[in-house]
Structures are given as structure tokens and as C-alpha cells.
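Presented below, as C-alpha cells, is a lone chain in the form predicted on its own.
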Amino acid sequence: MDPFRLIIDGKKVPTKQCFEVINPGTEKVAGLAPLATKDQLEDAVRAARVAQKSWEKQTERKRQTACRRIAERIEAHAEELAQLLTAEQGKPLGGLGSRWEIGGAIAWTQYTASLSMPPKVLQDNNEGRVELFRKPIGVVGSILPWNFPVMIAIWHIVPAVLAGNAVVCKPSPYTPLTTLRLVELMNEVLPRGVVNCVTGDDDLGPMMTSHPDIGKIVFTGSCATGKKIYASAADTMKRMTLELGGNDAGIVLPDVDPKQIAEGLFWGAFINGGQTCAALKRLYVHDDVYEDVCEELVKFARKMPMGIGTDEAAMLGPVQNLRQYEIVSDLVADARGKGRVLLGGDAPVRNGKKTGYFFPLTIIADLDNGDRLVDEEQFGPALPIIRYRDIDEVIEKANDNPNGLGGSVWSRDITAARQVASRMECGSVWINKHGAIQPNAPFGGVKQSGVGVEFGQEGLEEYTDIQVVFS
């Protein structure tokens, strides 16, 4: 098995020592990954240094012409990278797996190279004109989580590569062999060091996060890594995106039809096994519906196939790494003596087989805030039902935590629902769905849930510093 290579100024770089990606669906090796040096991440520094003072002189025309063909070559390479990415990943490649995240990161290209940041004159008169420049950071250092790894090194890198960026990229050492190859495709169609990719041990974010010559960070990922980069980061004041956890809530109100709202639940709350920061994690429902909800999302939660992302059947994987695995039966083995399992709540027992770190479906009814599957997120395939009556007591009920990304409201008056979605506390609410980004609306959190948004003009403009010209 050949070792992949680091992607530095526009080469495949071997490195002395390599590590293993497992996939988390058989317990095998997917790849080696090359183990890069403190030394490598000084040569990916310089080359974006280097390659983004000439980057930004290019016409931004040139540039989303060079986005347009990122997507192209994305497209040219959408099975091998699904592939690729089911055999480190473990999601399956059909369904709302491997393909349809290869689908999303082509589209998300493709309308992101669409954008433009024209000057803005903001005064032009007998006192004078004053127009208002976006002009490029300098270099994007991204660090990207375990759960999307392709359609998340596209949000972060187009955008600051569309702005006049160039970018140093370190996947998560769970998943780092789609985003090298991601990159080596993208360096066929641009200038050598506008994108460099390096791979390693957590050591690398922080040697990332405290670089002087890296001028932002965009990370995605949990809030406690999103803390420690916060803080590192202060000490050379780098602009900052950092899209963290979330626990988002989910608000069934008493006029809706529990089976026609049971599939739009279950996705919610399930897309990629749970595994997705704007997933629906705890759902509160009305007293008059409570059993019927509880009822038709367990019986749509039974159909659907959970097995190894290679099997075509399977619409559902395994949790990806172990270590998340074990957060997950933790929380789960909590709930299961305070609520009621409607559906799953076993983890299979190991005993040091390696079967793959499949858990369960899990939906357990009858829980309340203060329970730990309720309070913390789970990011994974498991989620807690809350009974309530009253409806400012369950808003507070789902204000009543930390984070503060996404939310969604239920219900055939779209009115009220709007009502309740504008006393939410989170970054995005969805009516009658849940988690349903799309390119051209920001998306991001407040509270703990992160700093700064990401899609849309809002998010390319964070890519750059404003400057004002008076003349």
C-alpha cells in the first residue's frame, strides 16, 4: 500500500513516516497518510506566502474562472473521490452519503465562483468621494473535521482562494485522504501554492493557529478545540471563522400530522448516522401529539439500513472513529435509566472483535433538560424526546443550553411557527425541515457555537479586510 503525499507548492512531498486511516465500517486500513514535520508546515507556509502575492493580482474574472474549474475537476472525479471518501469515512455512497456530498461540494463551487466583491462607493460628492476596498487576508490556515471532509475544505477553501487568498489546509487525521487528493486536483488548474494540504497529529493545529504568517483560521469542528484556537490565535490577532458544535433543538407543535412530518424528523436528526454539527439533537414535543410523534418516527427510524458504506443498500454507517463511539454508548447507556427506548439504545458488545463501530439507531422518549443525552451534544446516531405542554416554557427549554447554531419549528401555520423560530437563540431556524443549508444564505452560530458565518457573500467577505479610500 503506497503512502499518500502532502501537497506543498504544487508537489506531491513524501514525508519520513506515515500513519494509518481505518475505516471505521470493517476495522481495516483505507491508506497510509503522510506524518508531516513542523518543518513541512514551514515549507506549506512559505509556499502560500509566496503564491498569494501573485494570486491576488490576477483579475477577480481569472479567479472565479479558476473556481469554475475547480468544480469541473471535482466533477471529473466524483466516483473515484466518493470512493475514496466511503473507505476512510465510512458513510455510505449512496443515499445522503459519499456521492451526495461529492454532488454538494461541486455545487457549492460552482455558486461560490459565481460571487463578486465590486468597490462600494459610499460617498461621492462636493465633499468628496470614499470608496469602500475588500482586499485578501494574505494566508487561510484551515483545520477541518472528521464528518464532511470534502464539502467542508470546499467551504473553506474557495471562498478564500476566490478572495485572493491562498490557503495551508490540515484535514483531520481521521479522514485526510480525500482532502490530499482534493487538493491535488485543485492544483491542476491553479498556480502552484494558492493550495497546500498537510496532514499529521493534532499537533499540527496549534503550530497552525499560533503561525505569524498565517493571517485567519477557519475551523470547523467542536467548541472545546474551538476555545483552544480562540485562544492561540489571540496573541497575532488572526481574523477568524470558526463554525463549532451545536445542540440544536427541535420544536413539534400540537397542530402537526405526525406521519407526514416523521421522515423530515428522522433526516434532521440522522443525516450522516448524527454526525453533523446542525443536526437536530434534542426534539420537544407537544403533549397532544407526544405518543403519535414518538410513534411514526420510530416506525420510519426501523426502514432504514444501516451497514458498511460499500453496500448499495445501506443508507446509514457506522459512527466514524472510536473514540466518538464511546461518547456515544456513554450518553446512551446514561438515558436508557431515565427514559424510555423506543429504538435501540444496546451497543453490541466487542469484546475485541473488529466489526466496525456501528451503533445502534436510538430514540429514547421521556427525557428532560439535565439529562446528559439532553444538555451535551451526542454527534452521533442516538436522540432524546421532550414531552411538553406549554410553549414559552419549552422555548426556554430549548434556549437553555450553550450553543447556539440551528433550530427548527413544526407545525401547518407557518405563522406561529415564524413566531416561535424568532425566539430561538440559535443562528438558523428551520420551519418543517431541519439543517437544510444552501449556498447563498450565511450560516453560523451564536453563543458558543462559534464565531463569524460561512456561504454567501456574507461568508466570502470574511475572507477579506476592509479598506477605505478618501479622495
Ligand code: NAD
Given for the second form:
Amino acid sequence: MDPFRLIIDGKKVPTKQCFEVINPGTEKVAGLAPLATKDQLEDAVRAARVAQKSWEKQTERKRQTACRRIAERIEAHAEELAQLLTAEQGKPLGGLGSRWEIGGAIAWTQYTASLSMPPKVLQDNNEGRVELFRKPIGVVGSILPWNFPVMIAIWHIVPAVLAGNAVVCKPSPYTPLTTLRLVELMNEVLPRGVVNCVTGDDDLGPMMTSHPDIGKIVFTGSCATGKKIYASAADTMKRMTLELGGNDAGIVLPDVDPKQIAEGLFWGAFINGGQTCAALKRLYVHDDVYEDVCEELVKFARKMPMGIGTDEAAMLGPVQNLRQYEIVSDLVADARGKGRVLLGGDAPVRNGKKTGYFFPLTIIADLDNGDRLVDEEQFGPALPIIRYRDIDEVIEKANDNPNGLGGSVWSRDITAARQVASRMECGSVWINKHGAIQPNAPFGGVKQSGVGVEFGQEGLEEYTDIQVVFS
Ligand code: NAD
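Taking the form predicted on its own as the starting point, write out the structure of the form predicted in complex with this ligand.
Next comes the full complex, this chain leading.
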């Protein structure tokens, strides 16, 4: 098995040491990833610094064209990328799996390539002219999680380079391979050094967040790591976009048709096996429809095939890694004694056997705030359901959480749903769906779910500093 290489200054760079990347569906080795040294990270930052100086001098139109060509490269290699993604991440090829993620990466790249940041004239009169310019920050450090290794890499890298920055990207040690290949493809159409990719242990992250030559960190990952990054970057006063964990609440009003909303609730909660930042992670259902919603949701969930990602029939895959599998098992074990298990609930006994990190789809009713599966982010295929009677009380419960990424309201009465939505403390609220992000709408968390936004004009502007010229 040939090891993958780092991508530094437009070249494929070997490392002395490699590490194994495990396919979570089979627990076999999916590939060997390069283990970058501190010196190699320094090489990547240096290459990015040099490349950025000329990259920012290119016209915006040239950078837009380059981004469009990135989308073309991904499209030309879509199936190859999807297969590699499934091998290391575990998600199915079909359904809302790898091919869908690659399709999303192409769509996001194309849309972002169409954005522009012309100077703004703030004043032009007898007293003078005042103009606002958006200038690139310099070198952007991108630190990625393991749930959407291609799509999130695109969310970080494309707006950064469009704005005239250069990037050093560091994938999660669990899923480095597809991102390395993606950056290799980007390098076919970008000048060398504009996008670099280093992989290795978690210790590369702190080196990046304290690096004096990295001007901004864009990080997607857990709240715990986000807090460390926020603290470590203070010394060099880095710009920050932090997209952190969520514990999204969904509130079902009493007028719904349970059968009609079951599919939307299911995919809202279980997309990517629940390993999605803005997935529905706590479901509050009104007493009038509680038993019917539970029944319809379970009926829909029972039909969903889970399997190895290369099985074309599979709609859901394994948990991505053993650490996350254990977090989910622990939270479900705690909830089992407190609520009513409607589906799943029993983690298969592993006994050292390599059977893949498959955790059964789990739905547990009759839980409440204060139970760990409700209060903590499960980030896996387990959904708690909570009964409510009073709308003020349920909004208070939905907001009683340090996270504030997304939320949803389910009702036939859109006006009533919008009123509830406006009272939810979160960055995005969906009505009769959950988690449907799109490239033209800013996305980010409030409270401890993050700082800043991604996507759209507002997301692009986060990769710039403002300069105002008075003349
Ligand atoms: P994680 O925080 O464990 O790791 C994310 C990345 O941070 C990895 O690349 C890791 O190597 C790196 N890292 C670890 N320690 C570091 C440090 N001290 N300094 C710098 N970098 C460090 O997260 P994960 O387990 O990969 O991802 C799951 C979490 O990500 C969940 O909480 C989920 O909600 C969140 N997430 C959020 C969004 C969003 O957009 N808000 C999207 C996807 C995932």
C-alpha cells in the first residue's frame, strides 16, 4: 500500500513516518497517511506566505475563474473521491452519503466562485471621498473534523482563496486521505503554494493556532477543541471563524400530521448517521401528537438499511471512529434506564471482534432535560424524544443549553411556527425541515456553538480585513 503524500508548495512531499487510516465499516486499513513533522508544517506556512503575495495581486476575476476550475477538477474526479471518502469515513456511497457530499462540494465551489467584493464608496462629496476595501488576511489555517472531510474543506478553502489568501489545511487524523487528494486536484489549477495540506496528529493543530505567520484560523469541530483554539490564538490576535458543536432542538406543534413529517424528522436527525453538526439532536413533541409521532418515526426508521458504505443499498453507515462509538454507547446506556426504548438501544458486544463500528439506530422516548442524552451532544445515531404540553415551557427547555447552532419547528401553521422560531436561541431555524443549509445563506452558531459565519457574502467577508481610504 503506497502512502499518501503531503501537499506543500505544489509538490507531493513524502514523510518519514505514516499512520494507518481505518475504514470504520470493516476496521481494515483504508490507506496510509503521511505524518508531518513540525518542520514540514513550517515549510507549508512558508510556501503559503510566499504564494499569497502574488495571489492577492491577481484580479478578482482570475481568482473566480480559478475557483470555477477547482469545481471542474472535483467533477472530473467525483467518483474516485466518493470511493475514497467512503473507504475512510464509512458513509454510504449512495443516498445522502459520499456522492452527495462530493456533489455538495461542487455546488458550493461554483456558487462561491460567483461572489465578489467590490470596494464600497461610503462618502463622496465636497468634504471628501471615503472608500472601504476588503483585503485578504494572508495565510489562513484550516482545521477540519471527520464528518464531512471534503465538503467542509471546500467551505474553508474556496472563500479563503477567492478573497486572495493562501491556505494551510489540516484534516482530521481520522479522515485525511480524501482531503489530501482534493488539495492535490486543486493544485492542478492553482499556482503552487496557494493551498497546502499537512496531515498528522492532533499536535499539528496547536502549532497552527499559535503560529505567528498564520493570520486567521477557520476551525470546524468540537466545542472543547474550539475553546482551546480560541485561547491559543489570542497571543497573535488571529482572526477566527469557529463552527462548533450543536445540540439542536426540534419542536413539534400539536397540529402536525405525524405521518407526513416522519421522513423529514428522520433525516433531520439521522443524516450522516447523526454525525452532523446541525442535526436534530433533541426532539420535543406536543402531548396531543406524541405517541403518533413516535410511532411514525420508528416505522420510518425501521425501513432504513445500515451497512458497509460500498453496499449500494445502504442508506446509513457506521459511526466513524471508536472514540465516537464509545461516546454514543455511553450516552445511550445512561438513557436506557431513564426513558422508553422505541428502537435500537443495544450496542453489539464487540469482545475485541472487528465487526465495524455499527451502532443501531436508536430512538428513546420519555426523556427530559437533565438526562445526559438530551443535554449532551451525541453526534451519532441516537435520538431522545421529550413530551411537552406548554409552548413557553418547551421554548425554555429548547434554549436551556450552552449550544445554539440550529433548531426547527414543525407545524401546518407557518405563522405560528415562525413565531416560535423567532424565540429560539440559535443561528439557523428551519420550519418543517432541519439542517438544510445552502451556499447563499450565512450559517453559524450563537452562544457556545461558535464565532462568525460561513457561506454567502457574509461568510466570504470573514476572510478579509477592512481598509478604509479617506481622500
Ligand atoms: P475535534 O474537535 O475532536 O477535532 C477537530 C479537529 O481539531 C481535528 O482536525 C483535530 O486534529 C484538531 N485538533 C484537536 N485538538 C486541537 C487543538 N488543541 N488545537 C487545534 N486543533 C486541534 O472534532 P471532531 O470530533 O473531529 O468533530 C466532531 C465535532 O465537530 C462535533 O462536536 C460537531 O458538532 C462539530 N462539528 C461542527 C460543525 C459546524 O459547522 N458547526 C460541523 C461539523 C462538525
